[in-house]
Every structure is written in structure tokens, then in C-alpha cells.
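So this first bit is one chain, no partners, the form predicted on its own, shown in C-alpha cells.
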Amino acid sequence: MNSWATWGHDLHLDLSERRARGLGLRAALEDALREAAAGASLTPGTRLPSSRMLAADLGIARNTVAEAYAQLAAEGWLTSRQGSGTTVADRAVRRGAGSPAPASPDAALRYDLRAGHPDLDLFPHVAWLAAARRALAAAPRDALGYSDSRGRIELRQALADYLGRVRGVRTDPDRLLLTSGYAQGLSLLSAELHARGAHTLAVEAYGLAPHRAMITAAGPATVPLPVDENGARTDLLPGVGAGAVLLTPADQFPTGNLLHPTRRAAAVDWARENDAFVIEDDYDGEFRYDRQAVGAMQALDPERVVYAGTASKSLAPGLRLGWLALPSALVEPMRARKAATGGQSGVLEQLTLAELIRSGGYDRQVRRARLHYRRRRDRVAALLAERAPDVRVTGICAGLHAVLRLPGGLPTEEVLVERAYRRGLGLQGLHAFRHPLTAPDTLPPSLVIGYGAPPERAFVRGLEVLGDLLGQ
């Protein structure tokens, strides 16, 4: 059986290596312990030294060790009990009798560089737990009962202030609808627009297929708008026969282009002239690196633009926290539609996020995440400049992904994605995001690289495999 005695003596060297890769001391310690507990280095039940003993052995502050232990206990890697010390948690997967469950295709991926996922290690466990305690202590008696299907007023008030201050959104608490993530908001909104006569919804020619599927499942058909270096061709909206349009103006997904001001204005003018609506998906508007974040398009006309936001990138998708800032004409219909499908979103999460925003913790988390992702973006760009200088890197001014334009002489998108998969690396080709009615050769062959999801060690190794793949 492996124990601390057979692994702990290598910890000094392990920490040094991780620090050399740019990790802070606490993050390096957490990363080393997490990897050891997940693998075979530390088996379940292994007792760890006390925080005082380990701090003395490593020559670091005791608080650093105590905070690392607390973080990993919150994540489920360690177990701490009064009087029993800290031990490695039992993470073995137990199944009932019968055949094992079939492996997911993702099980073969050791390094996931696919777009759309944040780094879950950035979740602020300590700050979230502290905010949850404060929120529950201050919650009114009726907070845990049945309430307004628009969501808790505490969070709607906090969000109205935050969105106005950070994203320039013009709204108030009565016009905010809290949803179980962006997906629920898009589904409800598509159904409501269809009921109001929008039988066709325009979407960007390159985007997420699951979002297009949600729209069509709710009623409307989708028609693509071409995209180029200035974002979606909103000047073409008068000719597509749509009753609404879905846009990602702050960071077109997946090309990474900013919607040009004239095209923002064209979309709003079209909506006014045709009694239509614009849906603004601001999925990562807070993560801009080349300049001050561009304000939300919704401010151009709050009665024609529905603003959709989420905590999935800033915190974690598993929280299922999203919101819609609605035009006044849609507030009551959307409230009723949400009530008819089950009503409330999770109250504890809403109260906690409201407290995190009010206390300034959410702003600190966004700044921390922005710095982390910018550093990762820079490492992607530096690696490609060294290993594959002919590959043009675009779409890196914002967000959690980059687009790598492939030069002549390299294999096709499909071949590169398949080769990467065989080496345990998850990649995506740009054309995988193409609307079925869009011509295949509309945009040049490219790879879409997400730099948000992998834990640090997998991210470093994934970049090495990517360099090998493109440097051939």
C-alpha cells in the first residue's frame, strides 16, 4: 500500500517543478496533492501530516497548508475530522452487479482542449461557502418557500446593479428573469417568440449546434447569417424572413470576432422596423484582454434586445445560474412560461451569488479568472509561434478559446482532430460549428482550441501534444 512515507519525500521537488511552470505556492501544493490522491501515489485512507508538521517540513506558512487542505477537502479529495486528522478520501467508483457502464468517448481524452468549458479549479470554494453562510443567516423566513418564478429578488437586485456597472446593461430587478443556465433561458425565449409569430430565428452561420437544436425543439426554424472578421452580417437580416436573431456580439463564437458597431446598429434598426427581437448571448463578455470590455449591445435598445448572461464561465456551469434582461413586453409572458415549466430555480445558489456580488467577491473572482485565462492564452500563442509559426492564431482578444488557421501543407481539420484523439487530445475543427445550410468553404480550414478546461498539468502536456501535431 502506498503511503505518505513513500511519496511525501518527493514533494519538495514536485513543488519546485510546479512553481517553475508559473503556479503559486498554494496552487502548486494543491495541484500536487490532488494529482497524488487521484492516482496511485496516495491511496484512500492515507493519513497526511498535520498542517503544522507539513508546513515545518516544507518551510512554508502553516496557513498555506491549512488552506490547501481545506480546498481539497471541499473538492472531495481529502477528508478532515476533528481528532482524526486529514486523510485521502475514498474516491473509488462502486457499481452494482452486472456489466460495467460503457465508456464515454471522452474517456479516451487525457488532454481536453475543446472550447466552451472553464477551468473548474478556479471555482472559489472558500469564498462561495462563506457567502452561503452569510446569505442563509440573513435570508428572510420565506426564502426557502415557493416564490416568484422570476427568481429571488436579492439576486435580481444585485444583478441589475452589477450588469449596469460592468456590462452597461439598462435594466431593473423587475425585468430580470433568473434561469437554470443559459439553455433554459434560450428554450423558453424561443418558445415565446414562436408563439408571438417568429417562425424563423436567424443565427450566426457558425455557432453551437446544441443551441440551434434547442431553438428548433421550441418551434422556430433557424436560418444562418454569414460571419466574417466584423462578426455576423446583420445587414442581411431584412432578406432572411426571420422574426428574431441570436447574436454573440462581444465575442462571436467560435471565430472570436467583435460585432462591428455599424452591424450592432443595423440589427437594432431591423428589430425596430420589423417588431422583432435581438437575443444577445453575452456568454463571456467579462473576459476581454486587448482593451476595456465592450459594453452590452442591449443598451442600444432595451425594448428590442434581450440580454442573456450566465455564471457558467465566471464560476461553474454546474451551478445552473443564468439570467435574461427582458424588454417590458416579454416580462409577464416569460414569467408565466417559466412558471408553467416548473417555476423556481435553486434558491440557495441564488442567495449565495447575490451575497457574493454584494460583497465584492464576484468582482474579485472575475478579475482572478481573467488573469488566469489571459496567461493561458499567452502560453498558447507562444507555443504556436515557436513550434508552428505558419499557423495563424486569431480570435484571442477575448474569451476562453482561440482559432488556429491552418496553412497549406497541413492535413485537413478532420485528419488533425482524429490524430489528436488517438493521442488523447481533444480538439475541434471550425467546420464542426457550421450551420447545415452554410457552404462548407465559407471560412478557411481552422482548429478551435479551448484553453479553459484542463487542470494545469493536463494543459501543459496538451500544449506539448498540440505542438507536436502542428509542427510536423
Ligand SMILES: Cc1ncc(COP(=O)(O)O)c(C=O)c1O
The other form holds:
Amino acid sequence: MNSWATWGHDLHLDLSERRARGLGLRAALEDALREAAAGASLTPGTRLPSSRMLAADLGIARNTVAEAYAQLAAEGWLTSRQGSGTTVADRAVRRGAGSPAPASPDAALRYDLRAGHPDLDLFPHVAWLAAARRALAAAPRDALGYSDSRGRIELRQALADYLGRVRGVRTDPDRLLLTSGYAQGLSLLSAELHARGAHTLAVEAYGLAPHRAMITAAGPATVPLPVDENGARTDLLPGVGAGAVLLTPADQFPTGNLLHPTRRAAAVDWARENDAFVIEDDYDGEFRYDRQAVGAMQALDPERVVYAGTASKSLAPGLRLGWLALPSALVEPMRARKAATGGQSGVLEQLTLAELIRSGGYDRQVRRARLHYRRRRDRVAALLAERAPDVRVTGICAGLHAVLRLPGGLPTEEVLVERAYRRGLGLQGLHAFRHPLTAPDTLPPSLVIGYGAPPERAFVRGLEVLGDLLGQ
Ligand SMILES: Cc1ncc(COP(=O)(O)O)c(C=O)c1O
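Can you return the structure of this protein in the form predicted together with the ligand rather than the form predicted on its own?
Every component of the complex follows; first up is the chain already shown.
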């Protein structure tokens, strides 16, 4: 894979993606080559085609290629010698040249199948701009001033209606708090629960390490609750000594299972009996494919369950728009905590989202995204059925990722992740999500792949590489 023949094959596609992100042709070519030389996609010594040949291949001016080669040679990534052409410089020379490191270790990933990211190409630019225009025209004068740190009433009203209608959430605008993504809501809640005596927060044994880190940074320690095919073992809550529990009931992250009704009831009963709270992270509750979406568990007891939602999957993480539907006892303290962070999220985004929801544009967006992700999920399942039939695909009824259980005979999670990485494919081992207090062999070796993020062509190529890796 680390030769020009295989890497160069995708250069066309790579360039058009970079150009779509606003880079000029030469800058896009330089970036692509730099990334390949910095990562493992092109090994030291790889001989590049002549500038004339590459220019002809890509259908661009020879000068553009020659200038890009010259720039990268000056930076130390490439070596150009009269008579022997242009090659990828060896590692020592590249380090010694003091060239800038790639933007991040992820820069070498051309096919990113890591979980947790939506397809940014699905963002509804036209509908969003139209909603923004309408929202701004209708905004009252005071909208641009300082306002309620719970967030704009227009969005809280629209969300209360939407969440009630689509997710069965029982709330009203007064009990909604807008946050900078789910992440800020989790931080503020953890601090508030800690202040109320919850020194330990139970979390699912497999989950996002950054979220666990946010909790501990805010005060509470975390303790793991085992997860199985029925979601988190909330029946064990009475024995873990926690003052609150964080769950992903609609789509356990990352195993992809639905929290069983008896487990939902067990969590709510435990919270009632122990004056505790449940945090329901409903990060992708709208994306359920084969059956009717399962309603939010918050409806079982709105005074014990904090419902947390986000626009990160349905629209884009960059908006940083999240929301909490709070029990009455937490409204005022959480408003004060949000105010203490410096106030509200951006008003224009809030008003725009409110208008998008009110006008039906948000429902349309969710429907469109759901169809798109369902098709991708089906393609993942079809590819694996064909290329790696022994790999069991689970967790695909909902969400934007799947869990691939590795049969005996395949290398370990770590080895597969490393091999994939060397081929420019990003994916994760299930055990990368394990809480440190959970035994390593609790769940069988598996890979977690997100099918949301990559642009279409990279998704297709990424699947091919995945098939190569898992096919026996
Ligand atoms: C489990 C889980 N919860 C919540 C979120 C959303 O987080 P935020 O709204 O901070 O972007 C994500 C996004 O990846 C997630 O994977």
C-alpha cells in the first residue's frame, strides 16, 4: 500500500476534497503530499512520478506540480536529485529539516471510519441560510443584547415542542437550558451534582473517555456499570455507591444496544429511592432505522432524569448547540452555573435553529440524514457479509456506527487498528472505550467503525480497505 501506485490512485479524489474545503490547487497538492510523506502512506525512498507525468495524470499544469515538489523539497519532505527524480525523503532528514509536524496525528488518515462524527456534507447550507435570514428579520431588538443565560426563549420554545413531539420528552421552555454542545451540559451537571453530594457518578463501562474526563474534572469520580446486549446493568446501581448515573439509553455508545425497559425502570426506581439523578445522553436518538424510534426515558420521571440532546449529529458539531431538559430542582442552580461560565451561546445560531425547527426544516434534515446513514449502514453490512462473513456486525439498529466482532483467527484489535492506520484508514478497537476499572476481557474483541464522517468517495475506498483487512 505504501507505494505511489496505491496512494496515487486516490490523489484525484483527495485533491477535490481539499479544494472543496477552499484550498487552491497547488496548496491542495502540497498538503496531500506533505501528509502522505509525514504519515505512513508514502514510505521513505518512494519515487514520485515526474512533474510532467503527474501533471498529465491529474490534468493540471506541469508548473503547479513542479512548484509543489520544489516547495516540499525545500521543507525537507522530498528529495530531488538531477537524474534520479523526486523521492520521499527518509525519516531522519525530514526530522532534521525542522519542518512543521502534520497538523495532527490524524492528518494521515484518508478514510476516517472512527465513530462519533457526522457527515459534514449533509449540513443543510441553503435551509440554514434561509432560516438565518428569516430569524434575523424577525428578531426583536433586545435579541442582540445580553439575555437569559438559559438561552433564547425562541429556541427553548421550539425545542420543548420538538422534543415532546419526536422524543416524547416531558418538559417546557422554563426547564430547558441551552449549552455549548452536550459536553458543556455534562460538565456543568457534573459540577452541580458533585456540589449536591454526588461524589461518584456511575457511567457505562464502555463510553467516551473525554466525557469521563469532563466528569472527573468537574468533581465526581466515575465508576463503571457493565454493559451487555440490553444496555447498561442498571440493576447493579444499588451496589455501586454512586449519586448519579450517566446513560446512553437509545443507542449505548459504543456497543449500539438499546437500554431494555426493565433496565430503564430500574434506573428510575434507584434514582427515586436514593434522591439521585439519571443523565440521559440522547446524542443520536433520532437515528433509528429498522423500527420506530424509542422514546426518551426522561418521560418516565422528568424530576429524576435529566435529558441531554445535541445538534452535533443532526446538523454539525461545530455549531456547539446542545440542550438539557432539567428537573425543576436543578433549573435555577444550572442557570447560575451557566451564567458563571460567561453567559449564553451565540444568539444568531440559537435563533436560526429555532426558526429551522419551527419551519419544519429540521425535521426534513433529520429525515434526510437518517436515510443517508441507513444506506451507509446497509453498505457496511453488505460489504462485510461478502468479504468477511465470519465477522458479526452488531449495534446497527441505530446511530452512526457499528461494532464488528472479530472471529478467532484474526489479529488483535490493536494490530488491526495499527494495520488500518498504516493504510490511511481510521477505526477504533472496542477496548479503547473501556473504563479503566473494567476488566479487559469483559466484551469480545471487536472493532468500532463510524460510517458517518467520511465524504462519499473516501467512504467507498475506506470500506474496500476494511474488506482487505478483515477478509481472510
Ligand atoms: C456518546 C456521545 N454523546 C454526546 C455527543 C455529542 O457531544 P457534543 O454535543 O458535545 O458535540 C457525542 C458526539 O460524538 C457522543 O458520541
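Numbering follows the first chain given and starts at 1. Note that the structure is a prediction, hence the values are computed from the model and not measured. Rigid core: the largest C-alpha set superposing within 1.5 Å between the two forms.
message: Taking the rigid core as the reference frame, tell me whether R422 has a CA displacement of 2 angstroms or more between these two forms.
response: It does not, since the R422 C-alpha is displaced less than 2 Å between these two forms after the core fit.
inquiry  = Rigid core superposed, CA of A432 - does it shift 2 Å or more between these two forms?
reply    = Shift at A432: below 2 Å after core fit.
Notebook entry, point to check: After the core is overlaid between these two forms, has the C-alpha of L404 moved by 2 angstroms or more?
Noted result: It does not, since the L404 C-alpha is displaced less than 2 Å between these two forms after the core fit.
query = Core superposed, what is the CA shift for Y69 between these two forms, in angstrom?
reply = For Y69, the C-alpha ends up 30.8 Å from its position in the other form.
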